[in-house]
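The chain below stands alone and is given as structure tokens, in the form predicted on its own.
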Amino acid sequence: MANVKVIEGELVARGQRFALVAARFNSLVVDRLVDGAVDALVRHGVALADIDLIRVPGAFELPLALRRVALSKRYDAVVALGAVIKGDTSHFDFVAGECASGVSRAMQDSGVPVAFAVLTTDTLEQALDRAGGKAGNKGADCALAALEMANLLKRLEG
């Protein structure tokens, strides 16, 4: 390892712009993810004016908005924020699966990093634990992954 050149992204913002695309459904959870994402980006040097929050009805609608936002090339990275909590029907499986697939396609189609902070949990308590509770804030974690990937892609271009 000592002789291998390592190329990775930094967690320092240099004038980058970020879009947070967040579902309104399960807002008790998602709003905490949004707060965590904004806080993490600002703590690493992103100006509030360089963060746009785009709201969609639910997790199922995230991929379409993400794809449009990423293809606009106005942002260095995008963060998908949502929560799909398992209920008594198979609806959870369809929404969670299609959301994850669509988010991945948006990133691949655009070439813009899209971080996936869509919680898929069995209970509301599990979701809250991951949205600033005892399991940390996955919105913050994914915002930092987006920042790192934006910087990595810039390094790979040059």
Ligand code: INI
The other form holds:
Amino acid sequence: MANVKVIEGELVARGQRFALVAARFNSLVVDRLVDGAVDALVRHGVALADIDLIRVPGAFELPLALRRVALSKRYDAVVALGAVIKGDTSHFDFVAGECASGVSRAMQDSGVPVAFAVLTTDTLEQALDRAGGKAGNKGADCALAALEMANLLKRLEG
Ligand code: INI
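For comparison with the form predicted on its own, would you give the structure of this protein in the form predicted together with the named molecule?
Following is the full complex, with the preceding chain placed first.
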């Protein structure tokens, strides 16, 4: 790779505050994502007191709460956590699609990093695999993406 100056966010916390906005629907999965996110943040230096958990009914409600939380400017980054499991209804496509585009819009509108830890899977088993099972923990991965982006934005400001 070319020898250029690289600007990126470190995975080390320095007093930043985080909000986790989590759906209650499919809580068997989502609670594991939340646990993974908290564990990852704390292991990278975030104080427990600097993490707030905000609950909403389902993934469809995530964008509204996220937007409000991000615009409050009380947090350096936010993580959206949920699980949309396909089952056999077309409801899935509407909930998952609206959720993804709304989360992205909340990030663009607020200028605050919002990580997307919303699983979209065909089965409960696939979701559990990604919530601390054999495919890792998407909540933890996304919490670190949020920390990295919070640090990157701070570097880009300075
Ligand atoms: N909400 C989810 O978070 N995951 C799902 O899989 C899901 N499904 O399949 O229906 C779901 N529906 C509820 C939705 O998010 C809203 O809470 C509800 O429609 C009220 O607005």
